[in-house]
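Single chain ahead, written as structure tokens, the form predicted on its own.
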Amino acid sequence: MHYQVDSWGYYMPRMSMGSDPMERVAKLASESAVVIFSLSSCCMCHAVKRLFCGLGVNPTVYELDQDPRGKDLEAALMRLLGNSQAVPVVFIGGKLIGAMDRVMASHINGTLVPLLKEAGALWL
């Protein structure tokens, strides 16, 4: 894999894998503690990386819009959410927690940090 430093300042992978899009979000989604699929130019994209980046997570994020073959990924992650607006959509420990709306519910209603614990992402 190629590595190239986003504007948040840790390394994103460039994707170069099989050409099922859902495979490969699967495969990305289980490969870090948290990851993040976004788009550079969405707002709730970013508030949910500052999020994360508060709380003291390093996310991985895979920014679609920088990458080729980044609006079959966008496809797959609406067809899994099965709604239109398809970021930012975050995993945590492999598992699809949503998008901004469920990740915004689960750190109001305290389940977010346990689930970054068990995950590996939060030590304290």
The other form holds:
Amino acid sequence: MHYQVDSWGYYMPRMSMGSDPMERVAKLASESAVVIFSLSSCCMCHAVKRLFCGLGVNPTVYELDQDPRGKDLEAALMRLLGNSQAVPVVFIGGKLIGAMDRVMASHINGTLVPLLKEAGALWL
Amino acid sequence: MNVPTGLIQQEGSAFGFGELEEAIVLQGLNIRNDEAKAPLFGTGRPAATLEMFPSWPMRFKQTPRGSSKSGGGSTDSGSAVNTISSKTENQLEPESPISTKNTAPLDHQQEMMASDVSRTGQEKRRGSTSEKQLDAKTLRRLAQNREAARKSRLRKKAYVQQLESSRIKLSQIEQDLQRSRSQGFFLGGCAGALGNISSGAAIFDMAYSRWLEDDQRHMSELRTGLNAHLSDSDLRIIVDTYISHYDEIFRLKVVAAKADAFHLITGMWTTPAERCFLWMGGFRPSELIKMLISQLDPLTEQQVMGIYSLQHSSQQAEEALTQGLEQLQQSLTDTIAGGPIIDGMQQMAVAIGKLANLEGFVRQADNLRQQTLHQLSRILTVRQAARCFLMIGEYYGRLRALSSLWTSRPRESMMSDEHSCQTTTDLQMVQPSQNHFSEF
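Right, the form predicted on its own is done, so what does the form predicted in complex with its partner chain look like?
Okay, now the whole complex, with that chain kicking things off.
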């Protein structure tokens, strides 16, 4: 297999040019316990990253503005979420949690931490 | 020489520098003249004498040269000139050689300086120049100084009067505004016309004041429900209605954030005391829980854990949002500060784009507030929840009352009597439990 170092310093199998962005999203999301799609310039993305770091979680962050095919991924995420804001969006254990508001609601109603533990991102 | 005395009596107000200088110079000149009769400085031509006093009517005749000589203060002198009647001009018209006029000398001068207030046609020029060592420039300067000093005194007087009346008007307006605000009544629609509040903000303020009135009703329903010892299911209906009432203000705030995030974030829609505790356009959820914890006894152990966990999660979420907002501020600063001036518009466009993110933060903060209240009602029993919401309402009601008391407290000013009256009425307003109970 041919491996390529991407901009995330992350070894990934090389994909064919015609791969569906949605498929790619799903694939990336399933590869880590906590996956955050972000833009390096987005401040709300910064907030969600800080939230997880504050919880003691080490999320895998994909900065779409640093990805050559980031635009496609953004479009796919927009479709997935059904709104004009693609990022930030959080996956835990391969499952879509949602944008910032859903993440916050989940934390407040106490469902976020169990999910994190279940996915193996937290051990306490 | 009685010149100085005459000058002091001249205009009644503060002694101007112009006159003082003039008095000193002329005093010196008069002494010199007594000693020796020197020829007229400069020229022996009659025309030259006329030009020496651009503040005098002769400027009409010698406009080009006069204006070039008078320089800075000439406009003042010029306007004085314009008020001089034609009589003066007539006086000047049949001007004979200076020698005859020179007899009008010092006496005229002293008289004029003693009585000069407005420059009527009675003023004669100081034709004594040919007899004295009067420096043309000096005399012109003195005249201009005097004129300028007089004008500036008048301007200052007018300005101070204007300031005084504005100050009174302003404090009256402030009083009215605070009184209106304390009664939960905002400027609303008419404020939009004033231009100092956006229409989105004005609309929200109106909606918020209506919400506060509704809140009063809901509060009394809760109170009656608790006192009447209703069944849990009946009380549940009241509590759920109250939660929907909260949901409504958060919906209104979503719209308001889109229209004018600054209005929400600066807290101009709340009272001063509330504004003190403002976090991202509203109350800080963890602070609210802290306030409630001591009052919510008795709680089961599970409930206590739930409440503390809620407080903890809330704090974490608040911290994350705060850091996100800080990064936004930093990014904004980086965009605006420094950078090439040439690219100014581009810079501004980028900055505006970043500012738009403010709406998102206010929305997330409101979302956090809403979720916290919902979670509270899940942790608590119906009766506890009813008491809890009543407590929240009473807390903010007292904050609002505090604000209105604060703004109407007596101050060391002319308005002190009015203020103390207002404080009394405000105290009366605080007593009945209905008023001022609000939350958001």
